[in-house]
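Heads up, the chain below is alone and in the form predicted on its own; it's given as structure tokens.
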Amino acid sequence: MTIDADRLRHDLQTLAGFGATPEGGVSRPSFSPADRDARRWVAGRCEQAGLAYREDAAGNVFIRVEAQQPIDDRTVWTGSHLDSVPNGGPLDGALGVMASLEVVRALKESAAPLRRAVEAVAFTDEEGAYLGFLGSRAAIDGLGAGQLDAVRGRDGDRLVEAMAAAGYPPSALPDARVDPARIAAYVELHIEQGAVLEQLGRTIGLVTHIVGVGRGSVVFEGRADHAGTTPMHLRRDAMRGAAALLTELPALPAAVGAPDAVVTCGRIDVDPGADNIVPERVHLHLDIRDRDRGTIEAIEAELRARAARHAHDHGLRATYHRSSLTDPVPLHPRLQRYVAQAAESAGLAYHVMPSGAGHDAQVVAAAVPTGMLFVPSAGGRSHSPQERTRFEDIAAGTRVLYDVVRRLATDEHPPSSPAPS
């Protein structure tokens, strides 16, 4: 026996209704009314299936099927997150949770001779409406209530108040931590959120790494002057330096010998910010991603050098400020082999690739053997109402996930340590 594709389709369609937007998207941040409604519905689906449902102090959801022939007390985890970005799509995170629910349900129905319990997990606030990876960090790293006191959400509300209102007292948050030694492995199914698989005609993405992310900013400073009375050749226009640097962003990865790296400027702040004033200060907010930390650091160095040159050319001052650097995370080679073997057994073409987006898997992978697989995103669209994946691909990815999880739950000797760095 394997998964019930019709049941999975129904679950995905139903879940998309919680937080549905007029544009056809989904807005379901953690601790919101839509999130609470979705959890109640999931709990009901588990009750119908005879599966144990529980939530921890961080709001993480666990759906469990017990081992029939227990060999140790470790549990196999599979999952993702229920929350969405504002007006996002119906599959980011949700697919991984519904597929994991279906896997656990199918394992129970098959009466598979499981040697370890399996839990489908839905982590809280992966998307960062308050604190990105809140649930997975609380479960793996441990978080104290005091760490949340200053955290506010996108709308300015306090995280601790939102948690308490949703029934999760922040004082209990340390209870959410799980001893990683009790987790045999974690596997996450996700949409690709890019167009690589679709362009290659592959059904499965075999994820080797989750890329590192460097965030920082370049600030150009000049002088504010009247836009009508200051001749062009006398201006110290901060926007000129910023514009010159922006045009060079596409060339930066190749310049440091890493053409697969990506650099993005998604936000620009201009001061004073008036049509009739020469800009005195321009702040470029940058996102740098690659599977190698050294590449991210090399791009930062290149940004500094080029910003300094453009500042000199336009009579400005330029500075680079790093705000964060999250290390790349390798995924476990043995779980990669399991995904490849399951795809091959099903006759599915797969592509070996990194993940350019962040996932709860990167938090879990620091302490637990972790694997990840993708299914294609139509047109590469994600984080928007246009987010779609062919259901045939969803069903295929869920079958691969089922095979991998079943193998992990029946292996006498599953992976015993995280992937080497």
Second form
Number of protein chains: 2
Amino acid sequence: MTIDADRLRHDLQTLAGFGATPEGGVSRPSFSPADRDARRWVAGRCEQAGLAYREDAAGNVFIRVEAQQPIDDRTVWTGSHLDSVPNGGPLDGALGVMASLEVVRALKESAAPLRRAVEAVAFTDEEGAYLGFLGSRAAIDGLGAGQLDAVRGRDGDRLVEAMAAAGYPPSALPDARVDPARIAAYVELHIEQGAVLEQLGRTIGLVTHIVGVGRGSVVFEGRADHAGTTPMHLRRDAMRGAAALLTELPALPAAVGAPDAVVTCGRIDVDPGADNIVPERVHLHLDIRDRDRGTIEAIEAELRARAARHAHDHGLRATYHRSSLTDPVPLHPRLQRYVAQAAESAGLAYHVMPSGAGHDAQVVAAAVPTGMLFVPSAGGRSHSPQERTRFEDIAAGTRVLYDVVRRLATDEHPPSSPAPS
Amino acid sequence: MTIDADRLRHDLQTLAGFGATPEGGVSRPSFSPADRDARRWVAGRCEQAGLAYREDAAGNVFIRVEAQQPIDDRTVWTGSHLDSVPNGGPLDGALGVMASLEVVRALKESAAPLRRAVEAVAFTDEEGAYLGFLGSRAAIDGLGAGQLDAVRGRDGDRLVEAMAAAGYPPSALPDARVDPARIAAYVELHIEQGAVLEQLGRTIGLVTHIVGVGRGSVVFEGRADHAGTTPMHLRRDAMRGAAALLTELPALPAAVGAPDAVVTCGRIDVDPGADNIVPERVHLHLDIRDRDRGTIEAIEAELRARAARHAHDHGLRATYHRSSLTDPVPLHPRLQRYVAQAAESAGLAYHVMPSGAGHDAQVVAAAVPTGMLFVPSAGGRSHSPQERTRFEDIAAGTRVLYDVVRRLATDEHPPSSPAPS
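Could I have the structure of this protein in the form predicted in complex with a further copy of the same chain, to go alongside the form predicted on its own above?
Shown next: the complete complex, the earlier chain at its head.
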């Protein structure tokens, strides 16, 4: 006995109706009416399945199946998040929660006795309508109401007021913290949000780590001049340096010997930003990601050196400013092995890969042995109504998740520590 | 007898006080309190000099000295504008008006009898706080109140209400139109707003024409992707095409055989414009100027062809869209000759050049023989509090203006038609 694919399909379709948008997408931020209605429906599904539904002070949802033959008092977590970005897709987060619900439901129905309790978890506000990873941080790191006082949502409303209005008094937030030693492991199934699996024709992504993310900016400074009265040879046009650097971005990962790294300029500010004024200042906002912190730092060094060279060539000044650098998070080797073995025994082709996007798994992995697996995203689309995954891939991924969770709940020796760094 | 340099210096300094900003600049848009106060002061200066001060229905100022020995009923105009951009400089426009006031004052004091009346003119709203060239267009082309109904100022207020409040009822606007046959010529002294004269060490710019201006945009379109989950080789990043084209902009004038042409990208829009999303669409706003319409069209054709090539190279689509193309305006050959001769007889080095910026002269030139001369801008600065010209250059330029205007007011045969096109 394993998962019931039809039941899973029905649950995913139903969940997509909470916050459905005219464009065919989903808007379901945490603490919204759509989020509240989705939770009520999930609680009802649990009641139908005879599963205990519980929420903590951060709004995290736990759906529990008890161990019939307990070997220790540790619990296995599997989950993701119910919230979505504005006009996002029906699967980002939602897939992991519905698959986990199905896994817990199937385990309860299964004849094989569990040696550890299993909880399907839905973490609050992963997407950061108010504060990214709010739920997993409250559970793993602990959050106090004081830390949230200044936090406001996308619409400018205060987080603490939104929480209170949704029935989660912020003063109780410290109660959401769990003792990580009581969690045997955490496994998260998610859509890839990229096109790598689709391009390779593989069904399962075995995630080895969540990439580190460097954020920073290169600013070129020249001189503002009248675009009509200043001949080309008398200009100190900040755009010239910016253009030279931008043409080099695609080759930077290979230049530092890390062809899998990614560098993106997704936003540019031009000052003064008028059609008839030669740019005085061009601000390139950069996003750099890799599995290795050293690679990100090497790319930053390249950006700095090349920006200086282009600035010199065009009579400009250039600076690089790092705004943040989050470390890569490796996932637990034993969980990687379990995912590989489950995929192999199901005859599914898998691909070993990083996660280029952030997930609750990276927060949990700091204190709990954590694993992650992907299913393909059609065309790599996510955070959009175009987000799709073939249902046979969804079912296959959920079966792998079931096998991994069942093994964690029946193993004599679960993974005993967070992943080595 | 010629101009009184001390009186001119005093007038320029006094005028700079109307709308003075903390940064040392000037904010004096048309129809503002600073504009009203400046006009009152100018009217007072005219009264002191025994000159007639008059305003038309568009708020254009005319300061008149009559002909003592009239040969015909045509009037010679010399002028510029009193209004400034926000936090602009003390000379853009103001120099031409104060120099023209001084010229008219000196002509009145001169023993040599005038054969034509001369009017120093200050045109309303050249800088377009509401509508660029409002005053010169009302005088030359004619403007009806209906055309202005929808026009709003930088702060969103309606032009017709601002005019009415300033004492210029819009219904009277058609009265501002003059019969161009009654204007013998128009001469405008202006700061260069570029650094060419300074670089060459010349005092006078002899302006042959006002450049044509092409405005348009190249749009590259690719695909929005997650900046973390999409490997570099799977991207269709619109920024790649944009960067390739931007690096080529500085060489485009030479590529079409017009090294004096200018091309500027002063504004970029990136969609969706998030740090963590590969750009789907990059919109380059372009400004192209040259003395020759054919050159502007050739640069547009280059932009189109090169954008298509770069789009092909990076898996993108590219389009060029022209938003406007104003024709170059040649200035009258006889007025160019008068400026050259006046500079030569004063022993001043001059440089034959286009105006890369727009001026009221281009509106007037459509119907009236028109000339223009420049004095150097220190560092090419204008539209900023850093706008400066050495006073000896200001005085020299005003003397040349005096000579040209005096000659136009005493010539038996003034230039008889607008410049040939």
